[in-house]
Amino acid sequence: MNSLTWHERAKAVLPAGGFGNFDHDVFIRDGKGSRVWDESGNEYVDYLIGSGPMLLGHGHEEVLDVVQQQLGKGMTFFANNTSAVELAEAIVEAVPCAEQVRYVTSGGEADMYALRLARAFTGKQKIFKFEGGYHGMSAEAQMSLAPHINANFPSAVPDSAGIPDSVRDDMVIAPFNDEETVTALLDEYGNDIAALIVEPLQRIIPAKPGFLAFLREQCTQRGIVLIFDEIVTGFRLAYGGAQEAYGVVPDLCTLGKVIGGGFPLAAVAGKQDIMRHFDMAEVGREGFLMQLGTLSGNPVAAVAGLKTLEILRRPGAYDTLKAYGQRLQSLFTDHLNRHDHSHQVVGDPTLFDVLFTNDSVVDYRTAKAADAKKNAVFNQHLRAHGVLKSPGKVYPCLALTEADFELTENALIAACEGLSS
């Protein structure tokens, strides 16, 4: 049975025929190392890697070994387990802001609880976020994620039906990388803002030099909780995440993807005086933030995450990942330049993409101004020639081989020629 047939079956039982994530006509059957195969038998070099978690590649033998051992002991308990404690210890050791950790199952949950935690800690209500920043699926996060109109700042634009109008009143929206606008909005609303949440690398857009340090200084001065959404960047940009890479330490961060080693696991991590609001004995009923989850701290995910972090700590892991990313960036740039396609490679070697524009990309609106139709055609040609990637990101992984780079280069040649025809 091929992917097309499965798509027809899916449409009968799933809204829009999919899970709401990647292209609904793609059905992946197997993954091994840097490659995946779909239900039609097509083989791809995988730069999607599950939207980021499979930093080691699919089916890493050491990870599979510890998972299989744990499966024989039990899959979940809704009680403490030692592996999740050990993983929390590893996170605290690695991540600069992390003094304590609270587990959840998904990155979106982690972001939701981080915002709620900031409100509990400060007693304030408003949330400051950047237009185009992705922070999960909560009502707050779905404000000005991908707005269809360019509203005046700080007005929020809901990206989803079903969100109460009242949520808008608690949101302050700003353009990324714009210190002047951020300062003006904080001057006006700062006394009411509980948290400023930011992706240190917003999707693929780097912060300008000094911008994250500026946010740190402003939040400290104004008593605002600074939250780094490190669901994507955690343990990817560096072992200690963006905090280590950029040298700026938030009050809270959210982690996901890599820490579960391919299994559902995420976390809120941060300063003990804020995290204590998860403990009623510490803060009393009025300050207590209730949080529980059937699979939070799941032992299978915990052992997979522990082994993944152990492998990432080995000498040369991040040097290799960055070198692979730089090599890919050069391949994209070289072949697009040879065919005179105006473009920019935007991001970090560990996470980037191509945007077809001549203008500088510094925020959501400048990224949105790029030629999205050309990008879609480019990605279609890449897929047709054996390269699988998301519409807006390339995720390098440590499992890439020389054969993968060769296939990728041939696909790029074909895609560039396809754009020219």
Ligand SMILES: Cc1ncc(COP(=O)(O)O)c(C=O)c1O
The other form holds:
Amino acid sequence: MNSLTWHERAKAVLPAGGFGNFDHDVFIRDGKGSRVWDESGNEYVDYLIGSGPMLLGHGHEEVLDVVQQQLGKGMTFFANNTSAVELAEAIVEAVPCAEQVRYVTSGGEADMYALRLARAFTGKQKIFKFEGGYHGMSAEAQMSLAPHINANFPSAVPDSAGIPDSVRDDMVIAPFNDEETVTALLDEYGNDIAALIVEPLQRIIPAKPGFLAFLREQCTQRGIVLIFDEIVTGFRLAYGGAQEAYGVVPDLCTLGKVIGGGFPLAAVAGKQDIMRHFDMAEVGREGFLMQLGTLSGNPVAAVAGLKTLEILRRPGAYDTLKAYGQRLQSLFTDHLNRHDHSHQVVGDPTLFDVLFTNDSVVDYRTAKAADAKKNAVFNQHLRAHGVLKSPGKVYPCLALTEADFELTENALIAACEGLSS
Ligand SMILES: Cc1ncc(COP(=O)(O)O)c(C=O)c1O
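Return one more block: the form predicted in complex with this ligand, after the form predicted on its own shown previously.
Let's see the whole complex now, leading with the same chain.
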């Protein structure tokens, strides 16, 4: 059976015939290194890499080895295991804000608990979030994630059905990179705001110089918990994440993707005086944040994550990743320019995409103004020529080879010609 037949079969048992994640007619059969193969037998250079986790590439031998050893010892216990403690130690060592770590299973869960933790710590209710900022699927996170209308700030627009209206009242929504509006909103609502959550690289949009430091300063002055959502940027932008790369330390951060080495694992990490709300003995019943999960700290995920971090600590890993990313960025831009396709490569070498617009991209609305149809066609052409990527991102991985760059360049040439025709 090929991908299309599987898609038909899936429609009977999965709403919309898929998991809700990626195009539902793509069924990936295998992955090895930088490549994946679909059920129709097509081979791709993989710039989707599981939406970020497979930074080392698929099936890295050393990761496979520790996972296989762990599988023989047991897959999940619910009780503590030593590998997850060692992984927490590695996170505390690496990530500037991390004094303690609490495991969960998905990034969205980590974000949900980080917000709740900020509320427990401050005794305040409101959440400050940026329009277009992605923080998982909780009710708060679904506010103005990808709104179809331009509401007046700070009004929140729910992006999902099924969310009580009351959630909207607790949200303050602001445009990313806009210090003036942020200041005005903080002046008005600051006393009621528990947390300000931000992706330090919002999807692919970089913070303007000084913007994250400005947020840090504002949150410190006003007693607001600053949360960096580092589900994507953690162990990608640098070993210590965006907080290391940009030199701004939040109170809490959320981590996922890379720390589970391809298995379900995520975490809230941060300052001990906030994290202590997970410990009833420390804060008493009133301040206690109840949190547990069947697969939290799963030992298979923990050994995979631990080995992944060990490999990432080896000399040159991040230089290589950045060099690969820069080389890809140049390839994209050179070929698009050669074919006169006005565009910008937006993001960081370790995570970027092309936006078809001449206007400067600083927030959700300016990104939305780019030509999305052209982007979709470009991505389709790339895929038809053996390059798989997400609709909004290129994720370079460390397993890329010369053959991958060559194939990518040929796919880019074809895609640029395709766009012109
Ligand atoms: C910035 C950010 N936060 C949170 C999440 C949610 O993580 P998960 O899909 O593991 O729930 C994602 C997922 O892509 C993300 O990009």
